[in-house]
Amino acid sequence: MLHIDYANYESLRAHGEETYPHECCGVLLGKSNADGNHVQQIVRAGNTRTDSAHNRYNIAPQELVKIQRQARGLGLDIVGFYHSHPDHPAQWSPTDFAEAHWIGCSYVITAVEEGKAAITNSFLLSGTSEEDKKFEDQPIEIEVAEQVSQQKGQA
């Protein structure tokens, strides 16, 4: 399961709307344990794909190393990645699969339809190597802060 708080969930979806009609991308920082990946922070990344930014993304290696160092400084790990699919379903593509290499990480995709975030799905990259890797559908648990819940209860 992917555990993410409401603010981070909404932020990654908003990122897709902001970059529409191009794909957005970013990194999920947090911790992993037996019940899944727990996102504590998201980091927006630049999409370096200038040839096909509407249907491809790439995070520059230098930026990824910087984000990984930032995570370590916070006592966190990279637990996943996210990107958007402008006017395309929130389903991984053959290119998404071919370019996924972080086993145990969550790959979150948000469909952005005509500029508005629609469905968001997560896929866990499982296996032990490139040869046997596979994507598994991964449920998303959106954690709502207690104060937000209390405010809604008072409304």
Given for the second form:
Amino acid sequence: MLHIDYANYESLRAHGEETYPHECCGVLLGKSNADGNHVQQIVRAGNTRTDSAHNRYNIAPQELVKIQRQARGLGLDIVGFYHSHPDHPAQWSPTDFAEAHWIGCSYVITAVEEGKAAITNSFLLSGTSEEDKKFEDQPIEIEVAEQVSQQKGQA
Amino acid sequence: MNIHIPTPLRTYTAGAETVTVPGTTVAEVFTNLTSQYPDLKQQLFSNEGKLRSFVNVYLNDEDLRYLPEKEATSVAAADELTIIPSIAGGTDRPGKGASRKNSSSRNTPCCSCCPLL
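Please give the corresponding structure for the form predicted in complex with the partner chain, as opposed to the form predicted on its own shown earlier.
Up next: the whole complex, starting with the chain shown before.
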């Protein structure tokens, strides 16, 4: 399960609308436990793939180092990442899978259709190594103030 | 020196996010790191003993790949090493012209009987 509050959820979806028709990307900071990954803060990142930003994203390692340092300062961990798929389904692609290396982390994908955020899905990268890793569908629990809604494929 | 471990590799450091390992060069530090935490070795290095292509290593704020002496670079106790796997991906959809927003296909006749011809 991916647990995220409504404001952060909406913020990562809005990011995809702002960068449309290019892919956006960012990092999910929080804590993990047996119940899943709990997002407490999202950090927007730059997409360095300016050569092909409509269908590729990459976060500069130097920026990741800074974000990991920021997380450490907050007592948080990197628990996942997000990016958008402009005019493409919110499903992981072969490239997403090949380039996924953070086992145990959530990979959140938002489909952005003609500039509007549509479906948002999360996939947990499970396994023990590069050789046996796999993406699993991961339900998203959106915490809205005093009420909690559980959604998958929320439009 | 301190080595910062990314979330997925903490399984192999008993959950520690920062470990302290002795050494005078980056290579020596890595040797000591993988001696102390043997299961890290196959996560970080290929069978040929090279750092896996998706594993980035930063000495303080410098990318190890761009340091003149690379793994032979000298380190001090106050230096910090950060291991950070890469983050990338994408849709695999074709070029810009194929996006729904930019596509002109809905105005393009598809056959000789198409009324737009």
